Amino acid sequence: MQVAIVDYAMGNLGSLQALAARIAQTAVIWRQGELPHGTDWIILPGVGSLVNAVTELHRRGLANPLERAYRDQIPILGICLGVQLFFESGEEGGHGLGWLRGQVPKLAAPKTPHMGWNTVAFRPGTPLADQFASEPAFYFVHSYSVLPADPEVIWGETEYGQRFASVVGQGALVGAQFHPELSGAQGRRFIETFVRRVVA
């Protein structure tokens, strides 16, 4: 399968070529325009400022197509900003995208950013969860978080000065707050069990 790899500037994007290599997926960079063509999925990356981002994604003509595409119910995996992307505006001022209802409120934590291992507490009974038996660990790098208005989409949380929502999904869309390509095995096995389970 092919997975588009959203550039705007704000991502990390060699990590998740590699990763994709790895999962027997043809990685494209999607830089600017349309679509690329025979995307089955979509990778919405990010580091940085909700405001920039969007003001980015509409400067590169992104905002149009990721509508279109979110519209048409092809696979969108959201990580660290891109899914803080998902929801409708943030703290530090700015809009998301609106795909979710909720906020994108500064982490209530001693100390931000919020860097390096936690874990991620699956909820029984959403798509991932029986791939992960106990809590597994995961690389986070991040000062804010996601707040969904409806709690049924919250797939996962995590404890860092406050439990938060780690894993959101909703339909065709999931987002992780932590970043896989980052996170060694555990992080492969939440990409492969996205595309097993969502994508295909």
Given for the second form:
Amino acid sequence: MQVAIVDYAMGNLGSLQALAARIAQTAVIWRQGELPHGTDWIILPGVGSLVNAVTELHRRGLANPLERAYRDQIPILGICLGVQLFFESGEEGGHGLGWLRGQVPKLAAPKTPHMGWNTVAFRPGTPLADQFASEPAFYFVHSYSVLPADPEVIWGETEYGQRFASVVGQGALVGAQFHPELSGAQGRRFIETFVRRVVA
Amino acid sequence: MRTIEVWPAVDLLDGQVARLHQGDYATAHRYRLQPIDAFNRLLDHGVPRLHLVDLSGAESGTFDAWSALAQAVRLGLRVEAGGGFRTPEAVARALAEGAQRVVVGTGLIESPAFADTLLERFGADAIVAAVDVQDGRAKVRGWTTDGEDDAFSLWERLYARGFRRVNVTDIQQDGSLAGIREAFWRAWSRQPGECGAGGGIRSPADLTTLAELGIARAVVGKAWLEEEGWIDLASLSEEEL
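Switch from the form predicted on its own to the form predicted together with the partner chain and give that structure.
Full complex below, order starting with the chain above.
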């Protein structure tokens, strides 16, 4: 299957490309214009803050095709800033794509960024949960987290200063606050499970 | 014509742009240029690549140039970061914060287990092995300590483990603007994998020589930083960029 990795100058795509190759996905980098032909699913990555992200997507002509892909229910995996983009607005005036209702507040923790390995408790009954019943650890680097208005979209939660949604999902839209591409074997299993359960 | 990718280097010592001569911390030359101005200069010249080294980190064992890395990524530079990456966590953070690749030297040489962890967790594309050579031997810990190894056999072993990219520095020439030693690079060009070259590069002619030898990448330091820059970034041909 082919995965299009959105490149909007918000970080490095090499690790994602490498992981895609390891799980037998053909990775193409989507830099501008229409969704690359033959794309089965999309990774929306990103580091940094929401403030410039949507502007950059528009500037590259990616925002509208991405919106169409979302409406056509092409599976989209958001990672880190990518999952934050699913929501409506951030704390410092940035806004997201508004696909899921909710905000992106700063983490209420004594020290940010939240950085390093931390566990994710997957909510039983959600599509990925049975594969991760042991609450595995994933690798995080972030200062903001998503606060969904609808608790039903929360597929996994993590504790750092507060309890926050670390995995969200609705239909073909799934997002992780951690970096599966930097999380070793569990990260690989997370993406493989996403591909099997949501994409296929 | 064979081409070579130029990676301008910005080395930071306590957060300041600096260059060492032959790896000697005592004779460090500090520039007035702020890191952000150096990054912008690269972009102004249409060279969207940066070889970012934390010299303090290379010596202490902890990369600490996080804000410079984030700044460079935000500006849109492709960054390879090095100097003090001795734990998988530090490498993960650099990649998460947008570095394209992380340059690892000492850690790879001193710990095979660390080397294997990096390959398994991040893949060969994300890691560049740094082999810094003096008198045929690899130096470690910010070049303050001799490695045990003949540099070629060290790289052959890393290659056999799965690494594919190596950045070789010719310490004898580094920071000297003395030009490259062709025989040195001819020998490295025969090694397996993709070799990047650093140390003494001072002119477009050096770049051409390296390209003709089949060297894939060139790390250029003093030659682009100095006011009377020997390598005018703007003059580099498309192929070299």
